[in-house]
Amino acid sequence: MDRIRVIDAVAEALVTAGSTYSPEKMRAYERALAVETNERARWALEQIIDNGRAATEARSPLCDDTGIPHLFLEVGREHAVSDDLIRFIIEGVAEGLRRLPGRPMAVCGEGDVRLAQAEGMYEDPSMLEPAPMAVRVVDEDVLRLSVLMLGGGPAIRGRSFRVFHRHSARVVKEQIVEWAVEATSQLGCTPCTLAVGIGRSHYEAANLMLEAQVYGNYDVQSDFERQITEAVNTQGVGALGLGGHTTALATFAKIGPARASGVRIVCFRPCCCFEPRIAKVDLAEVMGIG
């Protein structure tokens, strides 16, 4: 296994994903721009979209809040995961948080000592760990991982809970639009994004709302995903909170199995306006085996 290109592969992702639009996000920014009339508005679209294109030439951060590297793995069935390739996908993390770079937001220490951030942060961006890596297996011939980058404002508005369904999937869109309603009167950095995983345990509703990021598409929506999106724009929050058309970009949705019970957990992120930031690299491919 070729260590240099895996690791080179990997953190090239990181940088595309913490300094680049994919072309179904700015798109769907351009849609936005189009039909805005808020002047307010108008002009705060315009400067995220040139802060997209900005970040994209130089190869730099879209946010000072540069994000958690979260890694979602999809294995083919014709793959295998080694120990050797996890080590070299870390290694990748690590070097690509140094070339972005990553904010250093490692905090020192172990316990309730880090909890307290009593021992200061590290001053390398590269010490900061991903989340815990989540694996599918697909029946595509790939070894694909994607990285997101995912920042504070949206982790402190977003919020995985039960919810009371009553054998009605209206109930839980309507306490999804009630919850995003909330959340983007407060975050600030609109338009933004609302991913949302729906599962039987709160591990995997929060699983299943990566899984909605890595697939969700900008230039469709299911009606569940598209109903929630128009519900949240009659709000006005707007671009920045300035008002007009666009609280939402759109809603990337993902539901999983479900038990018989009364109770489905709901994990809701109210991605930021740069947000998902995501990149996806096939090792397969890298390593000459696809």
Second form
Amino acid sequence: MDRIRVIDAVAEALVTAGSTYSPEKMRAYERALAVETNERARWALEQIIDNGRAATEARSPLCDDTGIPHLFLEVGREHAVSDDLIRFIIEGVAEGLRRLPGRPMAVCGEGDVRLAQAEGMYEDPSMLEPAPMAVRVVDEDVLRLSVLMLGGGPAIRGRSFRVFHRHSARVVKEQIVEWAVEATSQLGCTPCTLAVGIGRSHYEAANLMLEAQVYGNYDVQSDFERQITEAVNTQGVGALGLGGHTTALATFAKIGPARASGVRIVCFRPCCCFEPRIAKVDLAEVMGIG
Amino acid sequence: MAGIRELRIPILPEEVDSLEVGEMITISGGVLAGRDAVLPKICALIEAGDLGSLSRFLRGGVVFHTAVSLAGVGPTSSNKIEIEGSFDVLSSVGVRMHLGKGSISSETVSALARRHACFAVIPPVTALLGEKTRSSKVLAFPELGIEALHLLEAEGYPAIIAAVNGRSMFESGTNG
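Having gone through the form predicted on its own, I am curious about the other one (the form predicted in complex with its partner chain); can you provide its structure?
Everything in the complex follows now, all chains and molecules, and the chain you saw is the first one.
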């Protein structure tokens, strides 16, 4: 039955996202450790790597801030998305939060009460709603769901803001680097992966920032991404802010459509040392329609 | 491991004074866990002279900036206003170590030195910390749920001294 298969597949994807490094991420950490000469930073990197191994083995959370679920759905040309499928996905997220388990972070009440957290939180981790889903049409024969778990620290240090580009990509990059240096020195959970979305509105830039995390690759970096990473790494913040060579493992950037004007809207998120926490599942395959 | 100092709670003022920035340590014993929601409430109790039986957990104590849930424990940013704002008041009643992550201000570094207290960075390694947490229980403000004041029985939490004796690794030139 599709409902049960989809719920189970989405739940397992969420658990994987919250407990496992991708092979590329592990390679990025091994590269960082190989070149690190700062003893304190080496200690921090080893702790982060060991934590990844322990969490993967136990399928337990990498971080106690298990994050807010964000969903990114790629729809191939031959596939349709029904309201039922969306409901099954949402049910799968709830089941995944129970299995991980997610930290109970859904705030009770509405309006002012919710803003002030005056009535506390729900004890059930599955009460945590996912953020609105992002959807893309793709040419592949897939119905691929990416589950991302976004923690609070990077949300505090991230920003979405306008950049007057003065007809130079360098100006945009320099602004991103300036934000990244400030954010990484405050965050504590470095090395970061810097996620960047550039669009025509704040909504579009944030959506593209999520897409950047879905398609970003530690092994393959564009010049734009590499230049930002290298500039940030010259600052010496290092792992956990303890100094050393690697403040950012990589930059994942998505440059979207541009408005004919002097401004670009840039959404920047200094993803923490465990992020992007992401797992992908092809729901077409799960439902036997791939 | 060689070169790692093992600290056991309660920590004495002279033990703090002998620590150095960048020193690697492990911490064992009853660690207090609290963050944004509960630390200002504890400070209010201290300022009202109404700490009661909690005072024995604070004297020589360690305050770990974390929530406590089924997902485990792990540091939140210590430079949040409600957390960093608690350092001086908590240290005034004998807290010797504040345990979290992120940089803190030079004013806080100075305040810690005056109180013979320090700040240590603990890696956000929830899976590993779970293996080193023997038990946890709520000590105060249970209505705050995962953000209540908890007591964790820790066995060898890893950390690194980030600020002590008026020095910190957040000064320029000490972080290379």
